[in-house]
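Take a look at this single chain in structure tokens; it is the form predicted alone.
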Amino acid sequence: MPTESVRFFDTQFQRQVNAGEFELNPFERLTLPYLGGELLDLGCGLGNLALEAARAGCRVTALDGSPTGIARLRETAAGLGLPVAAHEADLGHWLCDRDYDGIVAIGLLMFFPRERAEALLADIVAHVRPGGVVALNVLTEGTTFLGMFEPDHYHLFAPGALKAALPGWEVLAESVDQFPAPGDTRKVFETVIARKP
């Protein structure tokens, strides 16, 4: 059964598909130049990054809980002849079963309770090949206004927690981005892109 978060995004993705809105977000634009080889895109959404990575030569496996997102990605990748395997998955229980040259989790980890968010982060880190790249993006501040979060079903990572989970990795890029939010609040995201030794 889909979570509130999946239902929220599926509705948003339907609107975006109808409006033809397929732009890369700022975090995806930051990440794209660092990707190569076999790529796993967790929480791929509409597949905008997966498609661009495939155009750039990556072989992409893309997972998301949204039926709308996966259907759009499959259809577009097939129409363009791009090497993308897109699958609907319950990422709240999913486990990685192989290694990749790159793993991307943009705007995903905060949608799980702390224990699951931290376990999934550890699973991602463990399945990047030596010399491979991880791209992580999480919300560090700002949940009170977000209808997409279920009560007690999200985790805000502390600033610096992503880098702390990558000891010995080479940080290739990082950013902290703030955006205005309803009610004179703000949302703050932290992004880290790093290479495994």
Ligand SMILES: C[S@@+](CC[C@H](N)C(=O)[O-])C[C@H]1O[C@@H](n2cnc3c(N)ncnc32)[C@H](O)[C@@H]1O
Given for the second form:
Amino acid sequence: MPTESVRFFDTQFQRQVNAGEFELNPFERLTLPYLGGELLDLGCGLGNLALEAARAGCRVTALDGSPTGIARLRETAAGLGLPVAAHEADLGHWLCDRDYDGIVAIGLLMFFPRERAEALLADIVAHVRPGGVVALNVLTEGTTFLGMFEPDHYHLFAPGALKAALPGWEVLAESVDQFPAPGDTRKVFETVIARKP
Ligand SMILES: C[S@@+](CC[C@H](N)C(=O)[O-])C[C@H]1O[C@@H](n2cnc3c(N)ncnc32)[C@H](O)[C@@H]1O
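Return one more block: the form predicted together with the ligand, after the form predicted alone shown previously.
Next comes the full complex, and the chain you just saw is listed first.
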């Protein structure tokens, strides 16, 4: 049973597939140069970052709940002969069972209740290899956009919470970005890219 957020994004992805809109977003553009080796992209969406990372030499595993996103990523990667394994997954009930050189979760972790968001963040941090990279992007307190989803089903992170979950990691890039959103709401994002000691 897909969550409300997965249904929302699947509808958006169907529109984007029909319109041929596949640009990297600013967070994905920021992240791409830091990626290498075996990469896990959680909440990969349409797979734009997964495809570019694979083009740049990564071997990518990509997971998302959106059938439209996963189908588009699979077909495009197969057509281009790129090393991408894309699977539909319910990330609200998923445990990482191996380590990676890089783990990306861009625009994902806020779509879970607080306990699950924090547990998934801890699971990600634990499964990056020493010397590997994490790229995290979440909505933070101050965001008003998520009022459209069920209140118990999302979590706005406190400013600084991502870095606090990465003690001793080398921060490679970070940003705080604010965007106007539909219905006179706003989105405030925090992004951290960091290397594990
Ligand atoms: C804001 S989009 C980000 C997509 C992509 N990372 C990007 O930067 O464009 C959030 C993604 O998380 C996925 N997602 C949200 N909740 C999920 C869940 N419970 N299980 C699997 N995927 C989920 C959505 O389907 C969507 O692709």
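Positions refer to the first chain, counted from 1. Small disclaimer: the values here were computed from a predicted structure and weren't measured. So that the term is clear: the rigid core is the largest set of C-alpha atoms that superpose within 1.5 Å between two forms.
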- Is T185 one of the residues whose Cα moves 2 Å or more between the two forms, with the core superposed? yes
